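Starting off, we have a lone chain in the form predicted on its own, written out as structure tokens.
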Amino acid sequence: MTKRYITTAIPYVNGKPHIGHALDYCLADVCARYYRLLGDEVRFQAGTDEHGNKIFQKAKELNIPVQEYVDENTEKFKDFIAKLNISYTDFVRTTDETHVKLCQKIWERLREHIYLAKYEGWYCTGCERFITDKEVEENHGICPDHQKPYEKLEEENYYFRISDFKEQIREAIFSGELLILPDFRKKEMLRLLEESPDVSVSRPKSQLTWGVPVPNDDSQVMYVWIDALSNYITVLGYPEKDISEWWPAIAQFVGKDILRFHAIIWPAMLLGLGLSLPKVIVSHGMILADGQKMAKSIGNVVDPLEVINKYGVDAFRYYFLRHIDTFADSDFTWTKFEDAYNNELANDLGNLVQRLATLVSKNQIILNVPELSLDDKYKALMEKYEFARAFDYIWEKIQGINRKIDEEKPWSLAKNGETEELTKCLNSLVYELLSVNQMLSPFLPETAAKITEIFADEVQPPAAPLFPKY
């Protein structure tokens, strides 16, 4: 039995689960319970990010404890994750006591990397990370993705030199031992490491007081990088505990607006603490609302819980895994999401099952079906996690027994009295559902479990449909 290890970016609190999250819940989904499938054992990391300045402030605004305010949001992502029917295994909370314990000792494994040096430049407090002059000045001193004026900043502050690893991790990228999806981000990721400067890991507390003490000066808080990425090892016991068992991850799930964080100052933290680097870097592509990014100043968001209460959650799991590319930018828009519910899961999907099993309990066949086997395509694009794809083709065999009823015409077996043809027939497109169920089980888990249980021992078509139309 092979373990294998998968992350997801860990959100931060101040604000309710988006869309966004939802992509990467159900990414990591999808690969851990292929894995599964497969007979491995996997550990599937989720949690919440809740130290900084922007969480500080929002408790402020508020008039409540910080502690608090991160207590109810952290609760609001855990009860959000448990909707999207994630399996995770482990959840982790920057706030816990053994992860800042934890923190602090691998900051001091990385001593030597990390210098006191005086800054005087520009900050983001939206994106919390200083920006260098010349995205400054591409971006006209505007930050573009929460459209507010870089702050000016003079302090003094600990930086992690970068510098150390930049030609390890280049040659880790290069060469594919750290593989970045889609294989285009590459080139994007040597070009910034390439530009990187060294990294600040601390602020002072006149700044920032609500995140993780740095040891052995009172004056400094632990900044955003050496806090929030150490959660994918501290969530399993690192430095404290051998964690070679499940380390490195077997894949790591981020939008690609922090993959450039996961692929230059997370590999140079591991570099520092002699650790080997993830074996992929999975960052998926943004969610757009016909065509537009989704802002609330536009008025377009997309709520993923207004998708799941009406519609259910297999039905938001197969719109986002199936019409939202794995890895580009994709649309959404509520026309193309009933469309692909009524005329793809309802008539594709819904009703074969709802054929199927009627035509076997009316004429009481006895299903003998072989044992299940996956099929090696479906294999291959899931193992390039090409999750869209494998639902492609997952689609493609849907339609394909859907169109073998109609050729094999298996009502007209049973008025002639062709018992023994019947029964071949029905139990050769029992077989084929099910094989095409086993590979649907890791994107719509609960749908497959009904099916499963639709044709066992009795077949017993379903009371009510499996998507009922809008």
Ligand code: MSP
Second form
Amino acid sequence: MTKRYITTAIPYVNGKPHIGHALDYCLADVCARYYRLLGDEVRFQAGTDEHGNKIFQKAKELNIPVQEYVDENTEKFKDFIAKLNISYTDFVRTTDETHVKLCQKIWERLREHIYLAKYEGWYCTGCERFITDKEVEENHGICPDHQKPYEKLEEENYYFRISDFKEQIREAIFSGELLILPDFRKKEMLRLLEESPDVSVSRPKSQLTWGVPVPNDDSQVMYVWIDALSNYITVLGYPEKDISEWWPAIAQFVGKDILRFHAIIWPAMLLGLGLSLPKVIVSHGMILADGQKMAKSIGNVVDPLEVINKYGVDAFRYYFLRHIDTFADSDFTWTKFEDAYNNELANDLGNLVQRLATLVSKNQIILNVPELSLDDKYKALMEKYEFARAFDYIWEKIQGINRKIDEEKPWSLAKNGETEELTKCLNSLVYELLSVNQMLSPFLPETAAKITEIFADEVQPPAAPLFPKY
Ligand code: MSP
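Return the structure block for the form predicted in complex with this ligand; the form predicted on its own was the one displayed.
Okay, now the whole complex, with that chain kicking things off.
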């Protein structure tokens, strides 16, 4: 059985989940369910990023002990992932004792590429990132994402010698050995890599206490990204366990805003450890509200639970996997969401299932459906991580079945007593629907299971519509 490992970015737990966080999980889940459908064994990591200044400061502001604060928020993320019906197999918290211990061992293994030096430069706590002079100049000293002035730092900390691996990383990205999707981001990352200096990988304890202690140096804690990126392998037990069964990951899902960490620091860490690079890094776009960034200050943040509680998890997954482009920035608006729900889920799919099940059951048709097999075009799109396009393809098939019913008019065959023709026609329509349903199952697992159930043995139309109209 082929083994495949899939990962998601671990969100900072400095608040509750918002709809932007859903994308990593939904994309990775489709990928995991697809490979399971092919019969592969899949390990699927999720987790939470719990260290760093951003979280520490937020807890302080709220006057809550920081461990208590991260415990509370982590539960909210776990609930959220469960509500999204995400089929993860492993969950890692960066405050887990095991993670901390393994992370320190990783540091020790990278030690020969790490040196102590003075850092004189800038930092953005919102981004949890060291900022170059060039960026500070370009942005006139203010972080465009967080609207806060960059902090000036003058401190002694450890540096990771990225320069030891630059050439190897460049070659891997350029040749596609480490595939970065979409392609235009690959060029962007190659440019960034060229400009990348060695990176600071620790902070003095006097500046930050909430982090993984640097081994053999009481005065420093690890930079949060070193700790966070390690999660992808500590969750498999590295370096105490042999992870070669699972590593390298076939796909790592991240947002475009954090691709730089995954395309530069992460490969350098892996090469320093003597591990292979992941096969693919899939970087998705941002979810916007009416073309604008979602932010509490603008008041346009959409609570994902509000959507799921009203319309159900599959309606949420439907919108996020089909109408949110897999790679580009896309909009969420209630109007677009409700239109897609009523016209596509309720009309195209819900009505089709209802109509077909009613025709089969009313005419007491005996179904004899041949074994299903996956369509090559669908497989090709799924394996290129073109999930939204694969979903469009599924939808064309659904609309095709609806057209076929209208053309073949099985109700007329029934009325004219053409039983043999009617049986043939309905069997073929149900076969097409079940084939589509198999392709649909990684996207809408709950709905696909219901459809399978409806057409198993004694066909009964669903008592309530699959997607009640609003
Ligand atoms: N903690 C880091 C990730 C460490 S991975 C080793 C982080 N956390 S985050 O909470 O800011 O973001 C988590 C994920 O959610 C990232 O992939 C990020 O791109 C994604 N999104 C956060 N807001 C988003 C949108 N509005 N739209 C789409 N995805 C976005 O970065």
